[in-house]
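As a starting point, one isolated chain is supplied in structure tokens, in the form predicted on its own.
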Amino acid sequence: MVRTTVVGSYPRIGDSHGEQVLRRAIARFDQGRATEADVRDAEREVTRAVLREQADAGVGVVTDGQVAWYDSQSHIAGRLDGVEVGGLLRYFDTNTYYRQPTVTGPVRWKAPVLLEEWQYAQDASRAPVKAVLTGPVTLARLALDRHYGKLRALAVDFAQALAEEVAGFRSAGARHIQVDEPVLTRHPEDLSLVAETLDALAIRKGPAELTLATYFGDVAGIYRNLLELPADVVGLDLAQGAKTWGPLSKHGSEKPLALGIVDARNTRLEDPKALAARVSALRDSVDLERSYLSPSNGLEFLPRDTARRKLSVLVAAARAVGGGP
């Protein structure tokens, strides 16, 4: 039984007036008519709507959609001590942009970042939530560093206050916990740093499984050497990271992987018994009863309309290979 998941992001705004509630609590916070916490309010009720899109679709696990996250690297690296938040760059090669972390002293861990938001979406999910984090190498490359000079010592900081994030979702129970590292697909060179801090991780994860997601690109250069990091799964992006299903199809793997087979940066709709017929190929070197079908990447660069269709994609998909949810 093949399994499905997603990345991480999902659209926070729809089409629709009941898909606008966030929008409009921004609005009114910006305009002085609304507080901090009915922004907090708004993004919960959005957060429950994702969730609950994500279940009805049939996703088996699924993630809160970090309704919250301004963006993946500042509403992480901004709450730990030695960091402030700067100016707007461009998230990689897609239309979005990040606040980049400035270091300006060593990074530390100072209270949790993530487990309240991680605690509230399992508690209004019929699914498990995966919990999610950005890398420490990715968190180290895009941030302006004024305080290290050097990327490793800076990313091995960062990931020992990750591992602080990872020990608190263990203890609260997650059973899915993903660390992203998109970089990989533009700095391949990283793999050993990226080996480093992720064990840093994976010895505070406990009895969780544990997956590196890996994105915008294709990782087919080290794919081989993808697979001995220690994570339990390893996610691939098969759309924009096509070069990769020549080594995927060529080596296989013993470990479990996150097949993003699911464009999630084209609106344009895939045809499941396709993306089935491809998965399907895999079956004599890939174990897929352990593995899963998902995006590309995170949701959000497509309309929210969008995203649901491909959702349903996703999941048809994984029921024409032999599975379900």
Given for the second form:
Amino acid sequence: MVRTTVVGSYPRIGDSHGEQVLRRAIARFDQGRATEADVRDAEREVTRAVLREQADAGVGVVTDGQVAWYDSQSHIAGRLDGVEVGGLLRYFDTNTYYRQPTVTGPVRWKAPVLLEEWQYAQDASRAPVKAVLTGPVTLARLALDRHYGKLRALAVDFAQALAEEVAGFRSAGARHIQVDEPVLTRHPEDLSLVAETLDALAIRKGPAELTLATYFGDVAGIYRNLLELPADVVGLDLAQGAKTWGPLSKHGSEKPLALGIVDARNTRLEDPKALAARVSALRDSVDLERSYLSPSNGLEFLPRDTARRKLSVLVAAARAVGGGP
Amino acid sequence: MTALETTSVGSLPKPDYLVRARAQTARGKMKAAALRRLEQRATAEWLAFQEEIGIDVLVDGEQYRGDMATYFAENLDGMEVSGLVRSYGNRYYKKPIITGELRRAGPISVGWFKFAQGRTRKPVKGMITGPYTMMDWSFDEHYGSREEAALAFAALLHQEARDLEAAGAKVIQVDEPALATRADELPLVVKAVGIVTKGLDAKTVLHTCYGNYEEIYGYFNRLPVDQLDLEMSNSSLDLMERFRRDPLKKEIAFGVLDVHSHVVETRAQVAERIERALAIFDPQKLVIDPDCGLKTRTVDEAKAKLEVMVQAVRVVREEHGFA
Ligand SMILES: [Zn+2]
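Provide the structure of the form predicted together with the partner chain, given the form predicted on its own shown above.
Now the complete complex, all chains and molecules, led by this one.
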């Protein structure tokens, strides 16, 4: 079968009472009836469940589900020097909101942000856990910049800070590191800035496999340039970004891809055989042995039970493609 | 219209007894009829409060709704409600799923509108979750086209608007919080909302919030409603400058209360925000309200915020000699 992976986030609660420990812990914390340690325990319990669900489905390279993240921006940016966390803003075209990081001074890394969460998940998982970082250009685009006045300068400093995170993952033995730049589906003109900043991360990664993930739309206009960036694997959203199928089919890829074929924005369940047929058609132009199949983006936009079923669809599709290890 | 008319955006917090009753009903420990009586009690209490403090155009407070999209979805054929998905922080909602051809079996919100309007002489707004937001906030397993789904919602929400009007609604508000989600779909928003409001005699209002207004400004005058209701308490000076340069050709309901903050604004703060609006808008076309629904605040916070708002309006009206 083709290898499988996920993009990052996973629903942190489900519909049953037992699946709502984190929601209850946070509610009690907000009322002053629980401590931060209680919330941490609940996060870890959910992280273990999320790892179990990915393992049960048979996913090859998993994530911690970003269970402890308030959102994809403030969780990282908010722990850097020079950044404060501000008001709620819509996150891309999702019906979810993030707290907007406000940049008030030079952005500097001060201490590991994600390492402990990753280490906890890897210790609890047999499958390799991919460490996932929101990319510097996406962080810069989605922040409110009150200090730099130039996107590039801000993105470069975010990249310097994230490079420390990458180095930390490397020392801890992470085999898979992913950098998310969904902003490329909205601002393809940021490609050269992504190239520049990704370079700063890539030189710190050591032997780890570095994935650049794009999602929430297509990258059809920059497809070939994207493959030249300093990443080992390039992730594509082939559901909401179905337009990317065009250049993908036409040009193929020598670089391994993470093919986001399972729609992580819609509850409708795909037919694994139909997905497998589309992937198999790429056999001559894409190195499927070294590529992955994945959902189109993080799974947290779906209800928990649907997310589980989507993982089963993903693995069934990968098996139906056949070949490989 | 009176100068600086006051209103609310829609939702108001549920009192504790109703929150408990909803949880009991969900666990099968309370009958629907008993819950309904408590929803009516809470609605009546909120109407009385709004009258008492002197708000001009009232809302029913949506005590019977869980989520604004889910409520309409539960009452439409061709829709189901999914499991919980996250909105932000620790807030989750049950996102609707379009599973088949959309149909309206009967009026959705008209019963509650009649209940509310029957308890006051002041106008109560009829409230509709807009077609674009219904589409954008639902999983679509049926249409496979965002435009088709939005227009299907628009056709049946027009019938709902007609029924509200027939029941006596003088003001009908279409909630489109998703309006600014995708700039390339603004023409679809205009088209879909236009279908809902077409031929209505009632005053029509469109509420939206938490978007980048600068990006969508060019569409404000094209939205087929009489009044735009915007979250403005955190608005930038740039946006105000834009309003000055490129005047709005309709009424504006100007949000002056931050609904996401526990902190109750001072009268001076709110008065200052109203003055900022008065520097640009004609007082006869300027309505004052909170940024958005107040349902995420506690009952006490919501009441305190609304009281400060009405007091601030009174002060400003007096200072400017408005009747
Ligand atoms: Zn709103």
